[in-house]
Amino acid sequence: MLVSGAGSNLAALLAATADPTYGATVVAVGSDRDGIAALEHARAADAPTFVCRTADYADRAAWDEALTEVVGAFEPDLVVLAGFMKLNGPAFLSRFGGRCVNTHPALSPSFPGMHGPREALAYGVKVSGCTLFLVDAGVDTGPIIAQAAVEVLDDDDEASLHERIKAVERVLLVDSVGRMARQGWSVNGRKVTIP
């Protein structure tokens, strides 16, 4: 799993994952900064850490490079992104595409990006949500997995809808990560579907 802040999805996977009958271990968590409490997480569930920080590197393709090898040695099968706040690029996405997932605080292809539910409530829709989705390329464009819509309350703002999103994001995730682990997945153009 890789990281950049408090760490909610990785504590609720962390969680999911103490139970045998999950299907799915957390092999490692890795994130670009240091001092984070998603790390504290990982930590007290014993989980292998390791930090590569973008300062680190000479450029972007230095660090996806490193990125991709520190990685790949710990050899999963799925690579979770979990409020990872960086694009990874093309080395990462040749050695692990089709098989990183990331989630997104909107109903995909609506307000991709970070802002999703300010945008969301700045264009007046009645209804968000969260979407998981494979990696690619772009921000928050690839082959979506599951999505769960939320509805936007008359006196949301950004932080209460956000977080309503939060709730709900989570137990997608976890869901979704079970099943692919349990059951695998197929892709089909932009259609993915878990058996």
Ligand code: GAR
Second form
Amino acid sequence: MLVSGAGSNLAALLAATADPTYGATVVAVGSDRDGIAALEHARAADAPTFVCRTADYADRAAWDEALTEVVGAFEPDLVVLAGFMKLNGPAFLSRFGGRCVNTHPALSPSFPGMHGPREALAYGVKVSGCTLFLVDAGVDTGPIIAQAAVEVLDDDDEASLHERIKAVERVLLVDSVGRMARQGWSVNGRKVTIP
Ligand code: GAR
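The structure above corresponds to the form predicted alone; please give the structure of the form predicted together with ligand GAR next.
Everything in the complex follows now, all chains and molecules, and the chain you saw is the first one.
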């Protein structure tokens, strides 16, 4: 898994993988930054961790190659991005494309990017949610695996809306990743099916 922040989605997935019938384990947790709660969650669960910072490389391409190598060394079947706040580059996508999932706190194709809940509120939508998708070269544009909706309340601010989204997001992530691990998945054009 790759993370950059609080790690609530990671924590939910780690908890699920404690059950052997879940069908997947977390082979490693990586981040683009130190000192985040997500890495603490990983260490508490005895998952191997690594940090791969863009600032330690000459340019994005070199960072992309390095991240690809370090992730590849763990031989993951699936790469899960959960609050990973960097765009993966061509080296990463050529190795893990089609088996790299990301979760976004908005109903795609609306409000891609870093500020889904803020932009949904500013637009005045009455329903928002989260989107689990297969990562492609765009920003939150890949084929959609699953979505869940939440109501937007009149007195919501960015934090309250994002928290309501995160409550359904971690359930969706745990459910979908488990089903992908146990049952596989297929992609036909933009349509993803978990049998
Ligand atoms: C999640 O809501 C995730 O969708 C979002 O960051 C949060 C991470 O929470 N990701 C993005 O906005 C990426 N565009 P967490 O660190 O508590 O799992």
